[in-house]
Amino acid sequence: MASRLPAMRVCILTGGGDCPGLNAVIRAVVRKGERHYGDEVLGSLDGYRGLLDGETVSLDVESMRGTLPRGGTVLGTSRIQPYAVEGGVDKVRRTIHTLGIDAIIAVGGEGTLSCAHELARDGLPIVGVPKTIDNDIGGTELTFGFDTAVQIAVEAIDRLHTTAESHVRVIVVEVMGRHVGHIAAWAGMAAGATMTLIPEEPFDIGAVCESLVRRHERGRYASIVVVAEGAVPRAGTMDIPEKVFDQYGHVRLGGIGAIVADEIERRTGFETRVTTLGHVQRGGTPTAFDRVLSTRFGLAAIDAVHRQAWGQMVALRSGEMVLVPLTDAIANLKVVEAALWDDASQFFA
């Protein structure tokens, strides 16, 4: 049996958008930290905000009972980051010193992990855990929450097939995917969509409509078009509204599905409806796969803390939990692979 390392006081936070599986990560960190290492685990409330304001809660095995199947995060979350607040890093240092925190585990996506990288570079003891339903973080093959989001989208599309067929309609389904189309590509392929539009491959609305017309001319057909929220038309092929940004510099997305649906109906004459799945994709109970993946990430994260792997992120590679530099996670978004897209495209229209 491996020798026990000294017990530590560890603080875990969940930042960015909520995601199925967050509580499973927290639960795993707490369980192995308390039972194996003898650690004391704290939770920072609302992501980095808790470290900025000194607001934390004590976590133990008993307090985490029943949270494995629960969606969202028991710690709350926000997009607040120390580097966006005047004197923010000093405030975090003060909280760490006051509470005697030995290590921080930051669970989040691109924004949360970018901040973790900067904090590690500034000398803070921090490790990262990748989290996003979009599956777009580099360095890891999968992120938890993605499987749940795809399953929810597939179940919705399965239901939409029957109503589309009953009325011989085209139904456009908008799914999440700000910069990448993993959810759209997987859900479209799994649910037998007629066509899928993703951010990585700008679409020609004229070509989309021509394909739908050819399909419907073959008989009594209905069509499902899956559109990632970040999908964009090829330059000059379709007008879209100007981009609007939120307070954190993120483009406010949502609505491309309605624009595509209007264009399809106008150009083809086919009755067309739109369904926007929105936040339902990242709410509720995580799938069994995501519960297991989240648990493995949490166990690996507390091990990384005791290895003092500061500035590293736990990742899934070839079925194994490994450590990669946070720079690998934030360097480039992981896009839909060309081979997968080629496979999916074989079934379009």
The other form holds:
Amino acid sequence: MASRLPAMRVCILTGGGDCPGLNAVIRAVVRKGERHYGDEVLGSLDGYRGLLDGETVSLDVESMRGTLPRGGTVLGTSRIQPYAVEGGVDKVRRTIHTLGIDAIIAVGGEGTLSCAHELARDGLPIVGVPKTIDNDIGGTELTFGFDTAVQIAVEAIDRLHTTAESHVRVIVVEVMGRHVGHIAAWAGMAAGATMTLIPEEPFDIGAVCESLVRRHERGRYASIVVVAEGAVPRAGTMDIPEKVFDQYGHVRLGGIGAIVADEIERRTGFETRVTTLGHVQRGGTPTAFDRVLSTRFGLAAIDAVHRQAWGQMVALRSGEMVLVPLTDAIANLKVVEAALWDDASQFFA
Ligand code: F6P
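Let's compare: the form predicted alone is above, so bring in the form predicted together with ligand F6P.
Below, the chain from earlier opens the complete complex, with every other chain and molecule after it.
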């Protein structure tokens, strides 16, 4: 049934790293916006950049056809943010005024949502949708993209098991997870990893190697060590290279897997290989679970717009779509739950 609420001109953007399910969110916003509320939906190109430069495209049900299973984002994405650009917020205001935009839906992770929070505080009509394969956004039990990334990592680790066993090797698998180890913990547990290293629990390489040696002494054992890209050694236990930053001040991660693999081979003498899954985890089609979650987030976001829930973010809590303040989302990163980590650790080595 069509809504009696006034139709609006809504602009949606996707910011930060891409993630499977972004197109499903956009499609759901467009579908309910157009068919239920009679809205006109625009897409800001490359995240906030489109709002800064006045570059948007018109979106409708027809143009979004076929995008549900497609990875990436039809709008493009970037880490550009209005507060990092001279006069950026005024530029965004000008675009909103010129194009007659009534509301903005910002789909993104930590950086994009922090910016949305500031824009809302500065009086802009904006709501957020949590996105990241890392699953580290507070306020919501899950973010879309996470399930797909775990599935991809599990499929890869299943394959690595057979080659590791044939050669009696140790294989270190580096997965994404900048600040938290949800992907590593879930993929490691689902794929029967020998050991998993996550950022929340700094590791002692000596203890890791001792466990591997004990395991291999028990018979013809191979081992799979899953390492989150943000995993760090316990202070003073191992040297790691200086951090490298990208142009937006983000630490460029990736490489800890190779360092751990070298160290394991050097200390244990076991032939060791490393596989870095990298952006493979972010590409391609979303799982059925992520398609449903993204679709529900998109529908909830357009509803939030019509409730004028500025400064709020859609979230999943106990299976329900709810609204939470963007401050909740950005206040604290969601880390791996102690109980889950305890369960995962029962299977180590
Ligand atoms: O935040 C999501 C994420 O995939 C992280 O896991 C990873 O560290 C980062 O993005 C990679 O970003 P980029 O694509 O800019 O290298």
